[in-house]
Structures are given as structure tokens and as C-alpha cells.
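To begin, one chain is listed below as C-alpha cells, in the form predicted alone.
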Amino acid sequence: METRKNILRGSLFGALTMPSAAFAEWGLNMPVGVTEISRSVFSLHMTIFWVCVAIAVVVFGVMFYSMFHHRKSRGAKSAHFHENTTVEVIWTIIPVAILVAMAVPSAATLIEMYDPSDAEIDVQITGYQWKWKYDYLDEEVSFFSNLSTSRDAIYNAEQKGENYLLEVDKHLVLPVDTKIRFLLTANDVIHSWWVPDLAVKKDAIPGFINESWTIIEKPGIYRGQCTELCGKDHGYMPVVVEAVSKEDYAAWVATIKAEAAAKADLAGKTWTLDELMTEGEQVYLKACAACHMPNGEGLPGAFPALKNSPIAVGDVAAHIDIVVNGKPGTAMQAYKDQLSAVEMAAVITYERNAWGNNTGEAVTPNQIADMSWDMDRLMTVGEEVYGKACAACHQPNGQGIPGAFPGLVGTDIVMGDIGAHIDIVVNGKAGSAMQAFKDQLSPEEIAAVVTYERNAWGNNVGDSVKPSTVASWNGGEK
């Protein structure tokens, strides 16, 4: 018992005598951080703290002195007076002076925090239930960052790690000594992106863009969390920022782009049922298990079960549609912009064959790709591709240049056989200026632009081309 008392006394004495810099390393204080802004915030915090301490010492000192020296047992009698102008002026001027003195450094810090100008890198951060999406707008790099703490650790089936609930599968990688602007929004409900060491905390609000910025001075890994109550798994939405040198950042960008290209190539691979099940289990645990539970039994009254459910053992097209496009009015999100075609094909295959469902059905990435490209999306993307790759010759209005480039309004190529139209875009036309676009555009882009040409400018054929059709096209033969 005496030992415990000595430890407590030592701890209290150390806390009271510890220099302010050491306070930042103690769990009861905010961190100094690794940015100029974070140091400014910490300095401001400590300044205001000590001002408050001084005020408390003076106010409570006067109170205790008055209570002790003017207590009734010493024969003190209360005075009866009011409206002392001098006292009232003093107790008005002093607080105003203190507030102004605190406002000056506070305003300077706030002005600095709200100035994202001259940023070298722009990163859009989008909150989802319950993960973050990062889009590097200057690099055309995009990925989701999900909690990587295992469900077994969460449910105490295995030992918790050092960074329990503060670890993710993909870090937000940023270069040091570079001004980075964050653009924050949300896909569903209000989230809040917070990394204490960077002194960045901003709400992510659907339909609205918030801005913040940072310049990280020291390489390392800095962790944070969502700080807005955003739903059932709010506590499972961590942030991990990895600061690296500029050279390492450039190498990481090249690697992540190569991985994305390799991942896109997987869509054309022939997948076996076992391969889809293995991949699908990983995707399910990452993206679906939070609501539908690892055993597929859901949460009664909140999230439906997938084990022996009509959606998982019924019509496969309906199953694909609800994963790709979600279900309005429910918590079921659309995954067409969150998962790749391979990942969606794998997780649907897994759901249809796990937990005793055993339908024996395997869904291919091509089925997913086709389902996600409806007419509206084909026309929207097709217009963009046309403007980029075709309008220079055929003109934005499709009228072409007489004598040089044929028009596409009401002509045989766009109104006639759709196979011939696909073939000329894929393989070009020998002896003419019409290039082969099979090595310039993706199957999705070719499908979209052919669909657009057949339905724009009053053509209105009504045809739509699916990416799988283009992907399987070879020299005019499917």
C-alpha cells in the first residue's frame, strides 16, 4: 500500500513539474505533431492552458483567502455595498484584455489553417460506411482503405495486436516537405477525418466539399480515426497516413499504377470456381461481413441474412444487380464504384456457394462489367470518349468534314449492322484515316463510344454495346 502511495505521489509530482514538450508525449495531452500547423496548435493550446491556470490560481486564491480571513468565527461582519464603478470597470477591462490577447494568436493560427493555396498534390477523401476512399487527383490513382484488424481479434477469438482497430489494408501515402490539399466529402452519411499528428480534422459531408491541408516534415506512420458517429461500425474506420520521401513517393505511385493495370487485366482471365471462392471470401470479410456477419446470418431486424436467402440462392441476375447497384432506401450500398469487376464476381460467387448455399454457380467478371454499364452510363462515358478520340475528325456534332472525314449522323455505319460498327472502331479501316482503337481505348471505352454514336444527334438506334462483346472481338469475329 505504501509503495502505491509513493508511486502516486511521484506521478503527480512528475506531472506538475514536467516541461510542456514532454506533456505532448503523455497520454493526457495533445501531440506536438509533425507539421508546422500542429506545432502552432499545440503552442496555442499550451498558452491558453497556462492562461486559464493563472486565472484559476488568482480567482480561487482570492476566494479561499476571503473565506479564510473573513469567516464568521473570527468575528468578521459582511459589508453592505453595491455599484462600485471602479471595481466594475476593472472586472470588465481585465477579461476583455485577456480575451483580446488570446484572440490574436488564435486568429493567426486559424487563418493559416484555412489557407490551402499553392498545394502541390490534391487528394480527395471520401467517407463511406465504413471505410475511406482516396483519389489522388493529379496522379489518377484511386483506392479504398479498409480496417485490417481481423474479425477474430474484434470478437476476442485471437490476441489483439499493437495497433488494434487502428490498422488498414492500404495506407494514404504522402511525400514529406510537400504541401498537400485535402478535399473531403462523403458518399452516405457525415464522417470526420482526423489525424492528430497532422492537426487535420475535417467533417466529410455528402454533397459538400471541405478543404484542409498539410506539409509533413518527418517520415513515419501517423494514425487517426473517424470522429463522427456515422453508424454501426463507426469505431472500425481508422486512418493511416504514411509519410515517405519524395523519391519513395514517386516509386509508390508507379507501383500502385502498375498494380491497378494488372488488376484490370485479371478481368479477362478465366476463373475457376475455387479461385473465385478464395478471392470472394477475402472480399466478403472486408466489405460485407460488418453487416451480414462472417457466418452470413446477418443481424435480425437490421441486416438480412445471406445464408439460404432468396437473394443468394435465387436469380443470379438479381443478385448481381443488388451488389452492383445497391438497393435504394436501405443500407445496401452500390459497389460498382467500390469494388472491381473481379472482386464483385468473386464475392457474389462466394455468397452463392458458402454457408451451405451450394448453388454451384460461378459469376464471371464479364457478367459484372456488363451489368454495371447501363445505357445512361454508356452514353455519358461515350460522349467523353468521343470528344477525346473522335471529334477532331468527325466533329463534335457528328457531321464530319465533307471530302475528308465522313459524317456519323444517319449514315450506314451507325444505323446499320452493329457488328460492322464495332469492327471498324476496334480494327480500323485499311486505306483510310480510320485508326484501329483496340490498342488505344479499353473495351469499356469502345463499347461506350459505339453506343454513343448510335444514339446521339438524333440517330436513336436504341442499341447498346456491352464491354464483354468488345473484349471478345477479334478481327470482326466474336
Contents of the next structure:
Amino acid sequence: METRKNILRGSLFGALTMPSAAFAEWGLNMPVGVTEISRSVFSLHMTIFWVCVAIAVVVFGVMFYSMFHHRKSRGAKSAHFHENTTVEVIWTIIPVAILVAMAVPSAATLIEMYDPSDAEIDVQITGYQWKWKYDYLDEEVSFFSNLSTSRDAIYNAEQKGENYLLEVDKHLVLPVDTKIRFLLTANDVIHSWWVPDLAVKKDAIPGFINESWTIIEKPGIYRGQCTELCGKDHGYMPVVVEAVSKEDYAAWVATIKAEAAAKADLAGKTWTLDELMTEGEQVYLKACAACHMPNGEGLPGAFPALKNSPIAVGDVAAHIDIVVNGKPGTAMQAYKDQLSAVEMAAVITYERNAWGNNTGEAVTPNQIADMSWDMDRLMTVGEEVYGKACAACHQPNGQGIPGAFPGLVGTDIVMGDIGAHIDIVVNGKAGSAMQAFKDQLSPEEIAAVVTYERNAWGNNVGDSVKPSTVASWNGGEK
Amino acid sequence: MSTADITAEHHDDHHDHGPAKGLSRWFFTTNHKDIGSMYLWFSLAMFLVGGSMALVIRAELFQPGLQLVEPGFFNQMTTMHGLIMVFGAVMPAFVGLANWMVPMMIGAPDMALPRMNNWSFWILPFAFGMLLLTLFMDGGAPNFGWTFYAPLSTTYAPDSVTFFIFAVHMMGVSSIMGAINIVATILNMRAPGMTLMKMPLFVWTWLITAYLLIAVMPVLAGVVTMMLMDIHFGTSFFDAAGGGDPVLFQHVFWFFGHPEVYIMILPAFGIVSAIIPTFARKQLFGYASMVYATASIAFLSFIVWAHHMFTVGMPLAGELFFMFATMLIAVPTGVKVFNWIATMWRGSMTFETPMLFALAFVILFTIGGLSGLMLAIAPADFQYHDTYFVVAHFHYVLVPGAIFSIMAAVYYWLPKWTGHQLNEGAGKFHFWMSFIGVNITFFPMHFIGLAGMPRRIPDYALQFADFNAIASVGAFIFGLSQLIFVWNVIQNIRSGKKAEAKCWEGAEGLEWSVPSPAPYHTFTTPPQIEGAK
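Please could you give me the other form, the form predicted together with the partner chain, since above is the form predicted alone?
Below is the whole assembly, all chains and molecules, this chain first.
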């Protein structure tokens, strides 16, 4: 358990009621925080607080004195004055002076907070209903951060842990002593990203990008929450920042990149229905149950049921489509940015077989991967790949160079059996200039370029190749 | 209707006849006292409904974890609680008080536009009936907070949002007509000699409030209409994907919303300015500066709206402007508090129930004002914004502020309305229970807010547990003690010692020159105004 020492977080009567583990967290006041800005903010807060206390003591002091001494029961006779210009001018000028004195340091701090220049690391923060996505723009690292508190803890079926509701599956890991710029936006409704110890709170607004920054001075774990009402589970999207040394940060980046690569490999594995169901249930609880409910019955009028729904027991392609691409204009998000192909395949399989849906259908990660490769995309990417990898020999217009490189317009390879076409691109043709592209291009690129060749320059065969077909292509069989 | 009929009716009016019999009295009445009473009863009913919702919220928040309600319903409760308290409890109560008291305070026989007055009231039960019925719709009632930020309230809203929009339109129509009526009454129907600067401060504050209402209720109507267009007619005012801007919603909403805050507090200033001099047996200190301070606050309320939006990412210049403008409001507000205390100074005070509520108002409203000053400091506001610190702040200015002033007013004028003296014992019991309850409820919220608890969440981290439990206990004390109030008012209507025309020793003003209870028609001939107010 991490401990956070905070001299100004006092305790009033916490000792009477709280176990000692939670004692340090029993806050009465704003945290001082771990950045220069957070300390300035704290000092502004304490200054204005004491100014208010002083005003209150004077004003209420006079009032209570009067209430005690100028009462009829003590024989007070009322005076007759009802105005006094001098006094009224004085009690107008004094507050103005106090306010000016407060305005100066406040403006100074504000100006400082508004200077995100010279940031060393840019992190894009995107609010989703109800989770955060973090993109490290310089590292090509990107992940979602979900609440990790269990449903049972929320519904009082199990003991609540120390960080109840303030814990997530993946921390936002940041190096200390480094100027970090946050770029905030949202995918659906307005959220607000807040970490009290950093004194950073900024709204994440769909369609717009807000800026903020921080330099964390002390390693540690700093917790916050979404602070803009964003729908049903607004209370369940915490922020956890883990500040580490620069070396540890570099190591973490390497690890998370390796993990991402390993995860990508999983897509090639053969998944059984049982494996998909097990994985699917986990994903469902994390990503879907908030709206569609753990029992798949949804919330009538707000979130549709999946149990026996036309989507979950009907056409599998439509089911995959709505999960991958979402449903614009509704709360149904496009999960292609949030879940891996394996996770989407698992959760779709789960939805099609849980709660008595029992379609018996298993959806493979490949089907998901293929979903996003429609004809238009294959052709667009295919043209690009062709220009890069093929046009040097076969020429941009597919005519080839007679006698040296064969043309592709109307020839047997491109107009005939699609298997032969894929094979020659994947494995090349021994004894000719035709290389094996499996080592140079990804399965997606190969699928795209084959599709392009079969449909460009008036070939118009009309068929297409899915990346999964290429990925599992085995030169020995067709 | 023929001329003869009008003459006949007019002839009848010369007899001081009482109200019509049965229900038709209430449906068709044009009498300012009847309409004032209906507004006040309506407001009390809404106060109890909105209060029950607050108790649902506090019951769920008594302990961490979900016990009683689901998060979706919790959001409906916070939203409906806010809407009902603002539009259904506080505003109609002040309009009811204005209906009863403004004509009597300025020596007018009735409101200037009595038929419109009837309509202004009768719109409200339908508007709120519709709003409350959305609780039973598929998808539930509005769940996006009383501030209904887009796109949560447009693209992502439940179907009931359309009924909510229509209800807000109806409330707006009612408020605007009510405000026009009050302005017309005050400007045209004062008794001869009742110059503007002789008007009681309650009349002054209501005159300024009415102008605020006329200025900003159309803005609210505009913003909900833009939502309606976005939801049903394909526009994109608040949708960035279509070239709109969600932040535009907030600018327009708060251009309404900030003056709205003062709509809910300026009449309270007027009430307190009537009660404190009465029980201090001393003339109000600084009458003219009170008027100017009220007008300054009203003016400033139009140029500070974006202090509700310090975290949306405004440019630095905007941030600085709204911070400085907001801090300025402390000056005229301070003048008012100082004037009340100067009124008490060297007075001859007694502490009957209305005075207790008025004094609690001065103390607790000032605490709410001081936390408001803290919120004005933009860099610190980044830490306070949308936390329980803000919840504590606005409940301090609205509950022991606006609501206490309404209760003070009811206790103060109840003998005039019913003809019966107050039951001081029950009144004081109600006061102390409310005073204790309100502080136990809302004071701990400052701490949990500073310690980091966001507002509008159904469940919270463990370090907030103790203060939440305390606040919930306080809420039930406060809520249940309002039943004493209801009992006390009903008892007072039914029985009690006969009240004199001027039932408070130190009371000044025309309303105390008519008998208690006030006859159905007062000042059918204008009174004679003498000397300065």
C-alpha cells in the first residue's frame, strides 16, 4: 500500500472512528500536492481562507456583541441613527482593498498555469463513458484505464479495499521532474480530468482540445476522479497517476510496448468457444455491463437489453459491426479503439451465448479484424501499397514492361484463381524477379494490394481478400 | 360581454364582497391574496417533494457502496431535486410573497394585471406535473443535472428530455408574466406620495428581481429551444461534429443561470431588511445604499457568468476578467451585511421566530458568501470546482439563505394573513431544529469537497465516509423538522389568539395599517402616505 504523508492533512475526530490505515487519508483540507503550481494554489487557498475567517470574526463579533448587549430584555433603548456616510464609505473601501490584494497573486498563479510551453512529453487524455484513454503521443503508446473496483465491493457483497473507487486497471505512468503537457478531449459527453495533488482539473470536451500541464516533483501514486457529470457511471471513472523516476519511466515504456506486441500475437491463436466465453465474460463486465447490465437485460428506455435481442441472436455481421463501429448518435461507442480484436471476438461470442441466447456461434478474432477491411478501405490502402511495392516493375498503370516485367491488366494471375494470386504475392515466384512479400508487407497490406490488383485498371473481378486469409496463408496448401 | 354587464360587475365591486364559493374561487380568482396563497402552497408542496428527493440522495450517500438506488436513478434524483427546488420551491415562494405583500406595501388594491396573474400561477402545476411524470417514463426522468450540460442533455439524454424542455418553457412563460405583473404594479399602482425611494426594500428588491427575470428567462427559453432543435430537428448548436460547440451551451445557460442565482436571493435581502428593523425597533440603516447595492449586484450578475466555467479552457484574458468581476460582487454584498448589522447596533432587540430566521440568514448567508469569495479565485477554483465545496457553498446561500428568508417572511406576515398570533414555541422549535440540521448537513460538505469528493456521485471513496454519514443525519433532522413548520402553519390558520393590525411592536409600513387578517380587498381607496419611509 502506498502511503502519502501530508503534513497539512489533519484529523479532527478521525482517530475515534477510522482504522489507522485510512487515517492518513482522512482529509479536512485541500492537499498541498506535489507540484509548484499545486503549492501556489494551496497557498492562495489558505490566504483567502484566513482572510474570510478574519472578516467573519470581525463581522460576527460585532453582530454577536450587538445581539447580546442591545436587546430589549436588558433594557436597551433603540437609537435613532440610520445613516453615516463616513462609515459607509469606509466599509466599501476596505473590501475593495482586500480584493485587490487577493487579485494580484491570484492572477500571477493563473498566468503561470496558462503556460504549457516547452513540454517534454505530450499525453492526450480522452474521456469516454466511463473510462479514460491515455495516448502518449511521442511513444505511440495508448491504452484505456478502467475502474478496477469489483461490482461486489460496490454492492457491499465483499469488503471494500483501501482505494475503493479510486483504483484502475492501468495507471497513467509519468516521469518526475519532467514538464508534461496534457491534451484533453472526449469521445461522447463532457468529462473533467482532476488530480488534486497536481492541481490539474480541466474539462474534456468532445470535438475540442484543452491544454494543461504539470511537473511532478515526487514519485508516488496520485488519485483523482472525473468531476463533470457524464452520465450513469460518472462516479466510477477514477484517475490514477503513477509518478516514477525517469529511468523507471523509460523501462515502463519498453515493457508496455512489448506487452502490446505480445497481445497482437494472440490474434493468430485458435480460440475455442469455451476460451472465448471465459475471456468474453471478463470483457463484458468491464466494457458492457455498466449499460447493458450484468444480466444482459439493459435498462429499459435507456440502454437496450441484449438477452434475446435481434442484435445478439440475429445476423452475426450486424452484431460485429455495432460493436466495432458503434452506433452514431447513441451512447453505443465504437469499441475498435478500446478493445483488441481478441477481446471483441470474445465479448461478441459471450453475448451470443450467455443468458440463454445459446446461438452456439463462436466469433474469431480474425472475423473482427476483417470487419474493418471493407472494399473501399482495401482499395485505398491497396493503391498506396501498390505504388510503394509493385509499381516499380509492374508500372503504375499495371501494364508492366513488356519483356521484362509482366503486365497485370487482364492476365491469368489477376483474373483467375484468387488462391494463386495470393500465393504468388505472399511467397513470390522462385527463379523470377517476383519477391516473397510476406516478409515485407503486413497481411493487411497484402490483402489490400491483391484486392486492388484484381479490381483496378478495368480488371473488375469484384472479389476481395481479407487480411485473415493472408495471415493464415500456408504456401503448401490452397 | 356587453357594456351593461361590465357596469353591473363594476357596480358589484363596490361592495366589499368576499371570495367565490368552492373550487371555482381558486380556479378563477384574480385576487392577489388568493393567488399569493396558491403560490405559497404550491411552493410548499414542491419544497416537500424536492426535499424528499434530497433525502433519497442523502440516504444513498449515508454509507459508501450502493444500498438503496442505482446510479441512473440517483442522477434523476439530483437533477429533479435541483430543478424542483429552484423553479418549483424558491421562485414561486417569492412570487407568492410578492403577490401578497407588494400591493399592500405600496397601497395598491391588487396587482396591475389580475387575470394574467391567475394564468401565471395556473401554468405552474401543469409544468411541474409534466416534469414529475417523466419519473414514470421509460428511460426515466431527466438525469443530466439541473444545469443540463449538452451533449449529455441532447444526444445522450433520455426521451423525457423533450418533456423537460416543454416544462421549462412553461415555467419561463409563468415567470416572465409574473415579473411583468410585478413591474407594472410597482411602477403604476403606488399610492400617491409613495415615491420610489419611499418604497419598502422588499418592493425595491422585487422590482429589480423582476427586471432580472424579464432579461434572462428568455435566454433560458432560447437555450432549451436550441437543445430541442439539436435533438429533433438535426441542428448542431452544441455538437462539434456538426460545427457546434458544447461550451456554447454553458455560456448561454450561465448567462441565464447567474442572474437566476440573484433572482433567488435579492427578494430575500428585501425580507431581511423588513424583519431586522422591526425586531431591532430601529430604522433600517443605509436605506439608499441598500437600494444602490441591490442594483449593483443585479448589474454585476450579468457579467460574471463564466465563473461557473473556469475549467472549460477559456483564454487567459477571459479567465482574468471573470475572476475580477466576480470578486467585485463581494463589495455591494458586504455593504448589505454591514447595513443589517448597523441596523441591529444600539437597537432594542427581541428574538421572535421571524427575527431568529432573519439573523440565521445574515450569519449563514455570509458564510456562503465568503466561500463564494474563495470560489472566485480562479486558480483555487480549479481545485474547488464541481466538488462538494461548491455544493456546500450554494446550499449555504440557498437553504439558510433563500429558504430561511422565506420562512422568516411566512412567520413574519402569517398573523397578517390568518389573523392569528404565532405559536412562538412551535416556531422556535422549528427554527432551532432547522438551524442545527442545516449546519450538520452542509458544513461537513466543505471538508469533503476540499478533500476531493466530486459532486453528483452516488458512491464515494472511503475517506469521505464519516462526513457523509454526518451530513445525512443532518439532512434527515432538517427534512423532518419541516413537518413542524407545516403543522405550525396549518394550526395557525385554524386557530390561535386574535392578532392585532400591527402585531409586531416595531413593525413599520402600510401592510400593518390594515386589520389582521387582511380583508379580501385592501386599499380600494389609496392610503395617505406621510413622511419618509
